[in-house]
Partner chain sequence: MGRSFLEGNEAIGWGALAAGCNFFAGYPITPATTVFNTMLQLLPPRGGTCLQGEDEIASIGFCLGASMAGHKAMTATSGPGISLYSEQISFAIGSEIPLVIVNVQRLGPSTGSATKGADGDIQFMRWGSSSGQPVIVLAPSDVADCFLLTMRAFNLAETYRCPVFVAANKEISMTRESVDLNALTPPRVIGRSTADPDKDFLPFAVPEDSLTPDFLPIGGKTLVRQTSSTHGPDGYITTEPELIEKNQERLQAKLEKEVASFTYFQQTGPAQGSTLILTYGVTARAARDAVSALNQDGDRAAVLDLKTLWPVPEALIIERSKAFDRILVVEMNLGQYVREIQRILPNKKVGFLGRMNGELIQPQGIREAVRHG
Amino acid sequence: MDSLLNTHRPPVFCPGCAHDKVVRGLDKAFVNLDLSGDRIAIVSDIGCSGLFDTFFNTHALHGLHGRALTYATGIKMARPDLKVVVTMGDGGLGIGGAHVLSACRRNLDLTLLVLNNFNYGMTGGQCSSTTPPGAQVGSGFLNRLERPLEICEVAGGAGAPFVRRLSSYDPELVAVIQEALEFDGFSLLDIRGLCPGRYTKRNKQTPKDIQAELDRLPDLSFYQQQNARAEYGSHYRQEAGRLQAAEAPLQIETSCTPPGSGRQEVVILGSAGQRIVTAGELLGLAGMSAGLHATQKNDYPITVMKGHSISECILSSEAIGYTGLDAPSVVLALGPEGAAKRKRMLKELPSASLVLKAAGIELPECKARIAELDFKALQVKSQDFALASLALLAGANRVLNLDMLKAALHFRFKGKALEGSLALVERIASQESPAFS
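How about this chain only, in the form predicted on its own?
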């Protein structure tokens, strides 16, 4: 094998661009390692470095600016047999900095080539995260206000074991790329070069200048020993292999007959602590016990123990393509916060809808039929309002029936929780409610 370069799409850069040298250096490294195209994945970023994937006959992925390492991580974890190479400019380096740090911390076997030409070359020569403060760029004075990023020192501090700085014109370019490819872990090369299309039009810079600056910087080889550890992918598989296999998902067998066919939409509006979400889950389980399709969508604030709690559920004999509600069949208004949160929905309810509300809950005017539930007279505590409401619906064969609700309780609870729930449901379901008269 002489080359993996794509003869149908040969490398094309501005005359004198350092990227061309890196393309050809990477190709020679592949050849030296006897890597065929089906054993390599090149993941490219945006910008001039984002053209690399089209220049090689390998697997390739071209994604969003700064996100190349995230795609590469997924590829390497799914296909550890592939040699995964990421090409990124100093622009993508700055935009995707958090992903670079994560890659350094993980030590997954990826090779990141940072093609560093000190500016956004493709979009006009604006300053990047590596632009020197004294440079003239196409974005004003911003680079004078910021310290340029020394990515190798940052990467080494974040845990990357193999970090190197070198020039695109270095005679050892192929050898260093090859060493990075062979390294079993995360390797990062800061490869510095000229951008004649933008940067050197405003700034005097030569290959000798780049090499002189590199010679001035400290050696980085100590990071390889300091950050030495197991490669992430193999270590992950080793640790995962020690875990007990997860149990198969529980299956809900059809054991009940639903009270009707079609689609039922139920909204439970309550407050934190009223077990609204649990009631929504029970309603979904009840539907599945009768062979129905079921969805549940919940809404509650980050405070969790304070504020509104809402569960929107759909039971349908047909497949449900979207969890949004068209026209709720039943609304259970059990707490003031939930009712206030869905005031607009309540106003727009059609006349066919039924609203069961706890005593004292204020609702806006609407066309729906509204019935008040006196939970105090039923001797039901606030945390049981939602379950008691489901029991009333089940007793009236509205949306669900008692067999369905009991099947859901048996699936969801055990021990004393099950005994208490069943006792409450049976007691409330036997009550004659004026809401259904």
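In place of the form predicted on its own, output the structure of the form predicted in complex with its partner chain.
Keep in mind that what follows is only the chain, not its partners or any molecules around it.
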């Protein structure tokens, strides 16, 4: 395979720029691996390292600062067969830190080349995430206050199996890039080099200094074993392959006759754990089984195990426009938190409304008729208050009837849950309730 360098667009770096070495090293690695341009996507970040994609005859994507890994992830998931190479500087490393960490944790087969030259070259030599505190940079004293990022240690700690740091002048550069490209998983190379355009104007640094610094740093090779695991993309496809395709949404056929026509608004006020949302859904399904239109809107706090739980349902023989409450025909006040949350609504209830309330629930003064339900006497537990209330309504042909409620239970539950709920509904619906007398 020939060189993939774009002869129409030769590198335009400052004389002596280390990036030039990496461009040529990367090209040699491609050649050695016998890769053609159509099998490679180079995703470049912003800054001088962001020019990389233009020097190669490969697929290329040049995007926003720090986000190169995000595009590369999308490309690689869509096209697992491509070699996806990301180039970024120490600037991209800093601004895109969250993406670097996540790429390490994910272990998707990407090769990240960090072109580390200790400063922002393109914008005038400001300090970056890797600038030593003693350096003279375009950010005044600010770099003196921060610690440079040792990216390989961070990446290894975050789960990257292949991390290496090396100098742009290392004779092993091509071999290491090649190894990274061949590695089946995420690989990160911290490639350090000179930026004569900016950094070394004010800071004495030679290839030898870089090598000496690298030699001082601890060995990283143990990460390869410590972090060895399945590559993200193949693992993803393996897991996905075991999944069953989701069934099409449940289809409700009309099988019952509703007790009446018009719009019925039912509000179920309860507390977390009282299966309020399930009851609202059952009511909607019951309405649909009788050919009615239905809506359901729930209200609960971000805490799942405590606080209010409210379900607002509308059943109507006409299409439902406004989904807010106009004049609730029935309110089920089953838990104190829900009732407290809807004080204003309760106060404004019209006289035609019926409120069924569990013992102990405090309600504000209102015009609606209020009936108290003795769930204790009915031997119903708190989590079944809502279903039992629906059964009472069904038994009295109010809003829904027994056929509708049973149809809803059949749609919603299977096996033991179905049996249990059907038994409860039969038992409660047959009770004479003073609420409707």
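Positions refer to the first chain, counted from 1. These numbers come from a predicted model, not from an experiment. Here the rigid core means the biggest group of C-alpha atoms that line up within 1.5 Å when the two forms are laid on top of each other.
Q: Hinge check: of 212, 247, 34, 379, which sits where one rigid part gives way to the other between the two forms?
A: Only one option sits at the hinge, namely 247.
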